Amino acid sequence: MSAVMITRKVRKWEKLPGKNTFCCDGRVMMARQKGVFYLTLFLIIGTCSLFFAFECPYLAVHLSPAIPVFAALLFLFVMAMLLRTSFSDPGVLPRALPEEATFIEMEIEAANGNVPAGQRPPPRIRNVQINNQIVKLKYCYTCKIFRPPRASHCSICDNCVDRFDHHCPWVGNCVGKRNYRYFYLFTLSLSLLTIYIFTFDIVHVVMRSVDNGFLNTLKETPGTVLEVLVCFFTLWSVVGLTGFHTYLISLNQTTNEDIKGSWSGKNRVQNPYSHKNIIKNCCEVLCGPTYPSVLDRRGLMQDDSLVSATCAAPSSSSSSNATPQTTKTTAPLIPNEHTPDDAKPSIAASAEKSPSPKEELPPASKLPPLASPETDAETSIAKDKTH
């Protein structure tokens, strides 16, 4: 048995940390967890079709036409603002190289110097200057990198993002700087999509309740009932997100940052980030250009991993006669990125020590010749003829 080292390229996605799930060869991403947002594509689809299949064409007829298209083109606006809000990537930061970490490490410790024993050592905080406002970046011991500002560590998906909002299970994915304007259109589009269709339902059972009763209608329409019950209890939590949210895009914060009371009065710290204007700060978070992903999730990389195989020594014809032979063969062991620090050593040292193959086995010119029943015969009928 011997180790033989393979080198493949793959892409970078398959070797990539953390806890999400990718698709069409890296190009979707998503974290793990994706049973809530199954739900929501149920509820939105099973609510339009409903509507769809009952109220649009008696309303089409009674009222207008355009009832059944403008509602169409809000369902597609919606599912687009989901899947494009759940398939991106949210602005996850790469992790840092081992020698990136390694020279990071190095930095911390010349910064702080020798720590007494029993003390604990200082925070790991580097401070940056924002609009004549101090931020701290803090250092992110999973990543091994110092956060950029208003980036944080999700705990779900394990990753830090940048301009991270928060990790929303109803998209299933985390909300962050390359996909929160369009996670916000998508709750003010399901909002109005919402509001759309309860009012619509409304306006069908009171048309239909002047001909044949408000309860006769109630049961030749089931699923107008449905319909209603489902976007009452949902219009209350959608409307009031896309309102929240609407607070923060005018005071350019993030959910994250609310939360925490990083530019509450309290700290007597303003927000560095605010312009102090609705308007513009509206500008930035939903006009602002769009910023690519730092991954390269669909890059090439190479990848070595060690093969076992089995050689097996070629058998002659004359097997029966000749001696079996072993061969010992010794492989050094190359270290490479993946050996630990404290193992290069005893390998080189190993290395150095062991014989190569060529040293073991004398040569073949000294070897004495092999004595078998054949050869004796042979020898001794010469002698009796010399004799």
Contents of the next structure:
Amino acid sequence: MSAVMITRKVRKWEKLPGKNTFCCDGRVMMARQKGVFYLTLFLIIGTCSLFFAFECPYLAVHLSPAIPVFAALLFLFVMAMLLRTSFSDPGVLPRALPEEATFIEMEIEAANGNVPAGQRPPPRIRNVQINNQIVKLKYCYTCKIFRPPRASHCSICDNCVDRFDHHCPWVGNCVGKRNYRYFYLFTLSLSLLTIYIFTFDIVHVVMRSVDNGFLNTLKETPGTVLEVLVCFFTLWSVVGLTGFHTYLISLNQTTNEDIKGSWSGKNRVQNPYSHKNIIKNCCEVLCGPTYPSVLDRRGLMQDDSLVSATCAAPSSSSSSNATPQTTKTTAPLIPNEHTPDDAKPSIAASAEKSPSPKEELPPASKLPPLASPETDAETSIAKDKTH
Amino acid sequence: MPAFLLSSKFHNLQELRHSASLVTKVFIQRDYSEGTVCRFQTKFPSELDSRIERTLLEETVKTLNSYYAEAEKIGGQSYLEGCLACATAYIIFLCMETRYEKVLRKISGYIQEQNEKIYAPRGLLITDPIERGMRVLEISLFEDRGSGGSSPSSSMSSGSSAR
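Write the structure block of the form predicted in complex with the partner chain for the protein whose form predicted on its own appears above.
To see the whole picture, the full complex is given below, headed by that same chain.
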């Protein structure tokens, strides 16, 4: 038996812990369960296609050609926001490297002192004072870090996310510091699109019924019924969600903090991050700086792996901490991080997809590809014979 | 004083990594007293007492803090950038570099320069915080392999060279 040590250059995303899936060689980052995201896409695209197919020809002629144009622009904006929310890094905090983890452990032990045998050590908490308010920083046992203020660990994606809002199955990703404004703009524009389509559906039905009669109209444009149904249910949920997030933004709170009641005012606890001014809070959340991702997904790193010489292809020999990135399209989980107000944004949009800000979603890679086009296959072979 | 403290011995940081062995790493934590903006503590770690003057390190950390404050400043330019980007459905970010990214490049250049001028001659190396998730400012302490190991090698040294 002989084993061969191969050193390859791989992209860092292939070795990232956590339960994310990556596409386009690390450019796209999503959660594992994407089924509900596909449903969202289907509903938006489907409903909009019906709108463009049935209502728009009539309305463009009888009312104004601006109507389908504006609908198309709105649809493109909705899709751009959705894809940006779903595909971007929400603000994942990388796990501590071993030296840092050890350093923190030593600090904790020094702070705790000697714990008598049999007693549980005190919980790992660090207190910081922010704007005259004591904020407790909790220690994350998975990531081995003290979480920054407003960060939280998402159990679905198995990552600590900065300014964690919630995990949204409808967009197939966590909503955090980096993509919250895209998420908000998505819900806002989707509300507008829903209202727009709903309104013009009604207008169209009324105008046509005046000429042809109500039942004939429905027979001529059967898609209208479907659209109205979808829009009706969507309106209540998405508009409500937009209103809820507008409220949160004006107070500079996250969904997570709202659910846990962190700043509910009990025990004189105030939100230390709020500027006490609605305009300032809105501006900070929506027009603040665009934070870059601290996960270097596309950087190159060395990967040493031992390959058995008897194996036909080296495809099974990833290094020990490679997470198998299988995609499960099961029904969405509703975990503790999920907000109860998150209902379905079930609007469907036109089949025409303009070039979205990110590349199109290719089939999700099931396993970290060993030979992606840009992988530099440096083989420094050290034969290791074992008899 | 160990021989490698003469700056002429190390021409670049690569040489430092290859010729010296890693003793330990010191981590300067984030300072959250002003909220979630990126700031590092200016408290001087005791392990560096014998290696570098207090004022030099404080100066470095203060400059880094000011760079981060500039990147995260919420004012006219950030509003303009945000509104313009929103109007183009954020497609403009595919071609344009954001202000934050520009400042990060400046920071990276600054750290490189500080390492070459101040820290490498003293056997230290600062790692850019972005490589550690902006959580800590990592300072690696090196010991010249040739010398007899005048400073105690800490048990927490992982033995692997810094990335």
